[in-house]
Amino acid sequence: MGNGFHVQDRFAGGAQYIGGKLRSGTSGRHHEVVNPATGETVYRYELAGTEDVDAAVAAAAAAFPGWSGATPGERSDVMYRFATELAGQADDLAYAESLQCGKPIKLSTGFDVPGTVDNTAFFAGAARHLEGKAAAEYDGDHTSYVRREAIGVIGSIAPWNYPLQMAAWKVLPAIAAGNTIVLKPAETTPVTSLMFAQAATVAGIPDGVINIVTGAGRDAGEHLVGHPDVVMTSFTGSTAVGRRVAEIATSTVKRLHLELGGKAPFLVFDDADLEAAVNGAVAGSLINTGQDCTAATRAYVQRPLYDAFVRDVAALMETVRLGDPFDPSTDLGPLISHAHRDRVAAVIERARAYATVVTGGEAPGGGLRDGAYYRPTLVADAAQDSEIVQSEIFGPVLVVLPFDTDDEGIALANDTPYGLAASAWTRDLYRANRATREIKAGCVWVNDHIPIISEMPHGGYKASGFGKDMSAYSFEEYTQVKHVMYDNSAVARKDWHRTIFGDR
């Protein structure tokens, strides 16, 4: 990997990119990236204010009427040179996701930076196959058909914890259908998403489709949502957000997409692979340090298999190996934050009154006691309307429950307000199918837990939010539908007439 570059000096220009350019923040206010697993700053800048918002919007106003007008296949052919750039600069967005977040380097050269370059190849291919109902004479008299149509500038919000790729998300649907964009990064890890949009313009993607401003959530991003010029809102995070989002946006009478919180149920049931269902327990629920929404969380295991899992998955835990991100053999890096951190060590205390905390629940010492490392933790004999199995911790913790009867188990795996995502455990068929009927989630895995891919959509149920994120059925939040419909009878007077002239 090597060193990389250096932040400050690849974005001394400042961290907005607006109209093909980057330029400073306007706010007055500074805010500094810090590398969690050190602590160290790696990149401070000015922060948006309402000026660069105001200027994003009418870059993105300015670029639409061309972009909107270009042809699926003029659109297509930009979007396969973006993700041939994007391929291109594999090691550098690898770097820098894993400076910024913490990632291990493993999980960013392997999940984030792959999965966004696919994602864009899907995309440029998906701009030439929108979908609409067949041309036809649904009445006899009349031709009809069906219009897809760009709907103009979009507002996009993202989150933290998958700066690429949520950029990656936002943008290209709306892109591809004809859109353009203003992007608002997560203020703590805009380093990727200004590269994508460099990356962008390099492969010929028109100065003003794609724009970043880098700002707080309270002056930029309210901005950015209420603004009169911006039609539809995106917003990736927390469901408190995704509430003042909502006000914000339903004031002003705009499309909406939310994908917000998730609290995701892992159902064993009693005749599963117990092997595969502790090493997916492991996996799924310390992806990204626990910094997932589909992350398994809440692992409800069928009592004649519960002891063997809790403590399988103990020992397993046990030998996740923390550390430098950059080293390829570290399984876990840090929390965002010293603070996230902070947050989610008080859930396990607070937990410590009413469960066990079977193994982590600790900070490590010793060479990362600077980073904002937490060990990983299983919680069991917690009650099912406690803290720690309701609320959204966003950590490396798993809490496992066992049940007894398959109605009790799938009621469980239901019993929260989330449902972004569940996977369930078992080799009968029967089983299986039910639990994919009848769990309320968005994505429901089998046998398996969090892999994802471009062509199937992402979204949940309940507080987990609306709308799809990926796959071709995310055009439907990015396109107006229009009916078209055309006279052919060539008479003047119409049948349907008489109910206004009577028999005249």
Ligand code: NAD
Second form
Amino acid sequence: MGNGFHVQDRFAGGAQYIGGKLRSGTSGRHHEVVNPATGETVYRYELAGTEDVDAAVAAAAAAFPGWSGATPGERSDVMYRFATELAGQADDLAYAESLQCGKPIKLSTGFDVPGTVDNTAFFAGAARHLEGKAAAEYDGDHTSYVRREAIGVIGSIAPWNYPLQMAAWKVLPAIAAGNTIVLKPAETTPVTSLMFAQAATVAGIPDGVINIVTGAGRDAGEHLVGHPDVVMTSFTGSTAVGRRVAEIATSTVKRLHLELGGKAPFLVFDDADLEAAVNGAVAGSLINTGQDCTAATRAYVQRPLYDAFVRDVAALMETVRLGDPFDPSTDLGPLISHAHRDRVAAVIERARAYATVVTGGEAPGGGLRDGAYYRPTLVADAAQDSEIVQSEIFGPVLVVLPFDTDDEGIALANDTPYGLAASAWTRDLYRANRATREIKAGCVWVNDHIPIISEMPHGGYKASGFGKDMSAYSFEEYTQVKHVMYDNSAVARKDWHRTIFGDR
Ligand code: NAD
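Hand over the structure of the form predicted in complex with this ligand; the form predicted on its own is what we had up.
Everything in the complex follows now, all chains and molecules, and the chain you saw is the first one.
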């Protein structure tokens, strides 16, 4: 794809977007955005310091009265224009997302960008659908109703794996409900978050409603979470960092929404359509080079199908085409960085001591040598309590284990600290119903794995966090409900006062 723009030129003004303007960070420390397919630096910028976070929070606070005071219809109108603006920039957004993440361009154009545009249009509509209990005289003497109100300035922190979609998931429900926001993208992947915020300004979203601070987690991130003028923290990232974020947010009494790690099981019963399950396992485990919190990571296959499943998944993985992310025929791009690729490779090397690497388990050579590539990898014969089964690897790695009874399969599926997503593969309605009921995860697919839609919630159980992204449910996160109660008696001495003073 040769029609891309020059990131350094476009963001020469800096990687902070505060009050509708790009500016440089003031931390004195610089960061390089590296194309993981080539190892080349595509953007060098100064990281945000605590003063930049303060400025962004001040800009968001200044914008809050006007934005929260706009009618839902006014917010909706401008958000529809935002969706149109993003759609108009689809090629540039896809290019930038592939450049900074190494994603195959067919994934950026087919998933990341249209998903973001759809999410924006969804929340433009949702802005007009704030819901609550009907006003009524619930005790006979008073009229009660609820107001669903914006909360204030939201501080959000996002990971590097889907930078554009994560910006959308964090920003859109917050602003649709009338809040203003400061988003900190991952330092490795700020480009499309900045483009997203700029597109909002072009569409007419007022300055200060969406602010971006691009800084390191330890200083800019923690400062944002602890900031006294930030009323809510919404964090997507690893469970380890989520714990730290929770400590700071709790000590400053903030609302908290945590979208954390995953280790999704892929449960194949013996009546499943084998070909569908094999295709689903390869697509579900390799999406975004396995750097997806809902990716299929643990396949449990009932014994009669086990050998055929292992054989066919390995064969299909070997057909997956690694290559230049901008080649439309490339199926699998590099991992986000060489350091992350080396972490994934180290897990596989340790696994060789206790398991069998059926296919993959190495970096490709040749023309891909300079990129952070790793071959699709299938691992068998690992114990349930081993590292490869229990910990999040975030790479193109699937581990496969057999099971005998349905009880055992469901128990194994639930046997990690995580609970973000899962899938069950069967043609038996009763088995499917049982699996969807008993698997502890925020999403359970039946006979598929990965699709998401704007109308439905995304969020975890257990150590995968709490709260929901996307859907009308995310409005619950970003609004607060106020009970308003009017006395209808107009008498000075109310009957209930006798419980406090005097007699009837
Ligand atoms: P990470 O936890 O290392 O970083 C996430 C963000 O937190 C980054 O912006 C980082 O700069 C910031 N951060 C780091 N330390 C911080 C601190 N002390 N205080 C405040 N902020 C801090 O995660 P990552 O490596 O960027 O992303 C991968 C992880 O994200 C995986 O665990 C994956 O499962 C998870 N994830 C979850 C979801 C979901 O919806 N549940 C979606 C995508 C990714």
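Everything numeric here is computed off the predicted structure, so don't read it as measured data. Positions refer to the first chain, counted from 1. Superpose the two forms; the largest set of C-alphas matching within 1.5 Å is the rigid core.
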| query | finding |
| --- | --- |
| Per-residue C-alpha change between these two forms, Arg493, threshold 2 Å, rigid core fit | yes |
